[in-house]
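Given next, in structure tokens, is a single chain: the form predicted alone.
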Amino acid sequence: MERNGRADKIKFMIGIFDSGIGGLTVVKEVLKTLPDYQILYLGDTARLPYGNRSQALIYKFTVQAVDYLFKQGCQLVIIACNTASSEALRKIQQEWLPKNYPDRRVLGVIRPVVEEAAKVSRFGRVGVIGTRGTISSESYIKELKNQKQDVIVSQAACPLLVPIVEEGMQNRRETKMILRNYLRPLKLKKVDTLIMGCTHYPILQKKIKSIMGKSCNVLDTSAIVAESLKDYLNRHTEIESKLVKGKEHRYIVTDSTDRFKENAQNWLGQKIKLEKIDLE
């Protein structure tokens, strides 16, 4: 079975595409919700975190891993990063794929979240936490713009999250007094839903949900992400008919530590295979 960025036999399976480990929480999911389709993800743990990255970077960065994930057979790649999603998504659609894999597509997080929650907010109050490239990109803003003109979004920055769930610290004292820090803004402006706008935040999800209170719908943004996933095949049979169908999930990453691995087997709640590789 080759590895160096050529097809294998194994083709056509769903990829998942993040910057380090958040992207497992829709790898979760997606595994709860559509169980008989094997995953091909891919973390590019050595140059994470994308956040405090250039656009141009990021784009790069971005391409590069969804290429690669092609090459190995996949059909369908999610890009599991709000960054990445934000800062590089439109462009891959509109111009990278055309001219590279036409038949193939490529999907993100942002969307189907911003729906969710411009369908359930009470009072039209939503809140936004993210990386420092997802908030300076206002991606959410503008979404939830077109979804509902009248919407308030307030966002905040949470620079510090990613590095904590990736070194394992979701759970040091210190961690839930930084969360209250970043959270503090979203609950004086009194927001009454909140998107976790990093696919590492679902990890933090129960110490979130205590600090914004009952009054503030969190929404599940890795369940929302793979129930629209679930909801895109069966409108799309062209695309779900190409799936293979099987238990063999590949994990791939770019850097490999043993505090990855057993953090990525903590969160998913299976032992894995990690396969490391190098994009450049």
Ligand code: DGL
Contents of the next structure:
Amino acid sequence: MERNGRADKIKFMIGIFDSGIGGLTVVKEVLKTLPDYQILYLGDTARLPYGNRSQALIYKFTVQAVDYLFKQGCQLVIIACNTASSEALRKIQQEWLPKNYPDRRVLGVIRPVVEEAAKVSRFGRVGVIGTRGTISSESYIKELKNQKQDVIVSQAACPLLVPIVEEGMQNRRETKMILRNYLRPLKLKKVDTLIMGCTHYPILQKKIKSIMGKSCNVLDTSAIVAESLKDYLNRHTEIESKLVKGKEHRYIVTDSTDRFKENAQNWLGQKIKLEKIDLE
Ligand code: DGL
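With the form predicted alone already on screen, would you show the form predicted in complex with the named molecule?
Following is the full complex, with the preceding chain placed first.
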């Protein structure tokens, strides 16, 4: 588009990417906080989950997704997936973007959540839960230490939680037992703030809060990301001015099944049409 010298006149969308449809928890908050902007959502449902995959593969998939969203006319892409933000964002921002799309932007979810955690943590004891990929990358630990050197971070990988949410098992008794098991070490470390570092966890927020108790802040990561996007657009008028306003949001997936559609509608709280594309 820029090659024709018409970039100034073309209006662009906000792209939101996730490994699946869990990122709709972020879309829901973005639509509440920034209701005027047009969203293009991409969920890589064919290759979900990313959480147990290697860094190299997560990077490859994420680049394909971001490239697709840019080609569809996004100016700014939010990587809503914590695993992709942990394993691919830095390399995309530092190497791929300057070479391929120097005037576009890619933002992740880790930085805004960490900034909030550093702000609200009373005793500097922060817990992080996420997929195996997110936890083993230590991306939250690194960012938290950048914000607050003396912070004590305790992490727990919770690989069963994504399939539990995908299967709609959030209200089952077994789920509470599994959650208690995952959260016990963090409770023993007396974390005062807990980061739910995964797109799917807001669906379990009530249960997680009740297990962690009143003395622990459980951060609603989707809402924090939406607020931080609003703040970003206020500060970057050169990007904001290029964004198209409207309500014709589109929801694209790489594999479509009735279950994806049902979950997508439940998590977003409205009826939507899922369009299917091929990223390979
Ligand atoms: N979207 C992923 C995340 O936020 C969870 C699902 C997956 O493992 O791909 O980490």
